[in-house]
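Below, in structure tokens: the form predicted alone, a single chain.
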Amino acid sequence: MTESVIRNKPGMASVKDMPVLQDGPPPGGFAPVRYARRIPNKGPSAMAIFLAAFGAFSYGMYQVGQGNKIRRALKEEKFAARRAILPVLQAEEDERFVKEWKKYLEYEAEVMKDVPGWKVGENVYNSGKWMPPATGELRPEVW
């Protein structure tokens, strides 16, 4: 299209005979522009998060110390079980002893029975002292 189609001025020869058409606010104007930092002054206060978050430790901290209650009362029990089972447990395990002794007496008895002057049981150490085995297993198969 053509500027004369356009502005409605035909027959136009030069650009200058166009008329000024320039760009202007809308009647009464623009609306005014914010720039000023405006912050809202809702929501809580400085103090109240600071106490609901005082009052969430607080609460967590109290947990922690019921939690750490019953644990120590499991921990106790469990340790009382204990306690209460291990005399029979040392009793299985003086008669498994006692059986396997035997075994190795009569097993020493039969491997020593050529050498003079020995003893079957005795302690070699002659400390005086009974001490059981340190492996806590009699196997004479091994020895």
Contents of the next structure:
Amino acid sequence: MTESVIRNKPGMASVKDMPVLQDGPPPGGFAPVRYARRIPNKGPSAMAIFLAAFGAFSYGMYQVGQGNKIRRALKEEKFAARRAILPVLQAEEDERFVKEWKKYLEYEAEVMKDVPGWKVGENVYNSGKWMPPATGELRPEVW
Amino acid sequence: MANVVDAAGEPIPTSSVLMSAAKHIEIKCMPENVEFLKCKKKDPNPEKCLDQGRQATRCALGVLKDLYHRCKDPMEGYVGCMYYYTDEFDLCRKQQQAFEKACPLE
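Now show me the form predicted in complex with its partner chain; what you just gave was the form predicted alone.
Every component of the complex follows; first up is the chain already shown.
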């Protein structure tokens, strides 16, 4: 009933003559819609991009080199300082070692005095060079 | 621990003191140090190089005492900074400049 009320055309003979109620385009049609791709072809070329990347990379590597030079100079300063004070420290340790070694030789003579044919004191290797005593002991109070 | 001299006025050769004065020691004690190293190279036996060692130590301690007498405050500042930062030269640049301005290396 409502359809015929809404879509009524005066002078209708039957329902088959009702005008069609459709949703359609406005008169003249819609405006044309662009659906084609239009990726622009401007901007830097491949060579330009490559040169820019290469430039950034070489600038970075140059800065790395400069930084390495600075760090090497710092390390050189530290090592030069260590080299300068090495004799003082080694001389100190030598004095202490000589004292302890003399004490040890006396102890060895004391212990081995009854052993026949024991040349007390130095009886280390045969090469003639001096080697530090290989006791294998750890002295945590010194280290 | 960051004292340069002990109660009697003798310099204490701790690591911070020695590292702070290392550039001066390098210049002033070069002959003694080189003699000691040559002796060691010839024979690593400690008993053979005691003399050169004593000379090197005497020279270094003399340098420390001399620096302490000439510029006490910058040196104490520098040694204190080195003690705090465990002998890191890069972290004590300010005190190093002050010390080297007061007692220049020649």
